[in-house]
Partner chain sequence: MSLFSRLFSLLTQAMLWLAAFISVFPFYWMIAGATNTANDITGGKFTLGTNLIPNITKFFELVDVPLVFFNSLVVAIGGTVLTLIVASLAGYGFEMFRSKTRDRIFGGLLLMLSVPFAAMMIPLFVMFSGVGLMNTYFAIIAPGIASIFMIFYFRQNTKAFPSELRDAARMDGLQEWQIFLRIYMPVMRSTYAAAMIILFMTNWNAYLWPLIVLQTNDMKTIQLVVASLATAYTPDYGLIMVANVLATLPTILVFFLLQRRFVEGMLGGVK
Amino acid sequence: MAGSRADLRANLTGWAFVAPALTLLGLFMAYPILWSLYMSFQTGKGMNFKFGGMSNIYRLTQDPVFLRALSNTMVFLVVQVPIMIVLSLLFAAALNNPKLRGRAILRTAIFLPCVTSLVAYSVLFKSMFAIDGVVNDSLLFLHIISEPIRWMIDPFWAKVLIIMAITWRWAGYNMVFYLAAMQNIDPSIYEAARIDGVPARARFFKITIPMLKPVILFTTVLSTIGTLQLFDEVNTITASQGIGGGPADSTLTLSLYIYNLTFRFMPSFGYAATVSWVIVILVGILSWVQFQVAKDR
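Could you produce the structure of the sequence above as one chain, in the form predicted together with its partner chain?
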């Protein structure tokens, strides 16, 4: 057992290195997660709770505001994530052409939005999409529309606006992942395909896309998590008079609803925790589904 003392020492050193992180994670992550799981079975307002069993879950099914927040969130997810991923892929594929002129400028420009803070860009969008703002003016001028779009007032257009905003901010971010992955592909693979007579379209769909599958999965999962937690945009862009999620709750999301339950109304921690677990479960299910879809066909 000559090595055992040294092994023990190494083991202790290992623990010492990870201890600060594990302590903090336990305190600020594991504990809150368990706590909120526990809370989701409690009912009551403010700091008075009692065990409520499944009552919070029952309340979910009866709560029209929750159901609306859930359906809004799902709409954002189902519409925005695919649009953005496809756009990012298109940009990346177009930018990956070494003969393209102005490549560096284009890449930087398209990537730039993701360095802005959520607040800053939300404010910009809010002002640009004002009823007689620059976007409506331009669309009118170009005769694309005949009367101004009521971006912040019409529930449909409010959703569209939020989707455009998120896409604006994140498309370039995802694009960089795809570009990096594309640049890692051995160029002689494309040369081989050219000699093999594979047409450009098939090169993209039969070679590039399959080879990017892990990255596409990675970004899809990240985007799904992000969209399910959507908060900042709907709390700013479509907020009026300090209340987010408008008009008429048409952009209310689950995260925003949790925030409202906790901080805007009389605090209802137990119920809010239950809603937050809905997000956890959705993330879990969707990530699992995405992994299954991405598995080898």
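Switching from the form predicted together with its partner chain: structure of the form predicted on its own?
Only a single chain is listed, so you will not see partners or other molecules.
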């Protein structure tokens, strides 16, 4: 009897310790999630909404702006994430070489962009890639182009600019994970491969990459989530007259569209919540696919 009372007291004490954290999680995470799910079935403008059933879901299929935002987001995801992952791996492999001089400076230089302000670096990119910016001036001086590239006016080059900006900022972030994982690989494995005559390229693809698979999966999932939530860059770099996502919605993303539906256009909270759940579903599906592809066979 005394033992059961002691166990009960210990359980109550444990719950008392975690209760404040659980309360905050419920208040600031669980409740907003459930409320957004409830709102996704509401229709109307502003706070004048009513239950609309599946009407918001039907509206998604008929909304050309949503379809454009979805296609733009998927383009950024399919193109930018693989490029960034490959660059991060190459940077990590190069900076893991103990014979490379100035490794500490190079690591800092590559990692530094990811700790800069999102808005600050977006404004910097917008200035550098302007019609009369330093990038066009340099390309003209080197005779690589014959006329300035309209980076923020042409739909194709606007997408390229966003992809370059995201890659520049986040490649160093992923590089740190790969570099840490590479330094934890037993050097005797590489030494044995060298003795067996395995060339450096084969060692990278047959030893390094397989042993980094859990870290590659982790960074790929994080990068996928981040790209699906892409907002700051397109809202700042391609902004025209205070409206981002241009030109002609060619860089509009799902997150920016949610912002427009909520704050820039006539507020449609129910439809904005429905679009936000599209991101949740995409994150879940793509993460599951990546886990299935990367799992051990």
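Basically, rigid core = biggest C-alpha set you can superpose within 1.5 Å across the two forms. Positions refer to the first chain, counted from 1. Only a predicted model underlies this, so the values are computations on that prediction, with no experimental measurement involved.
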After fitting the rigid core, is the C-alpha of V280 off by 2 Å or more between these two forms?
no
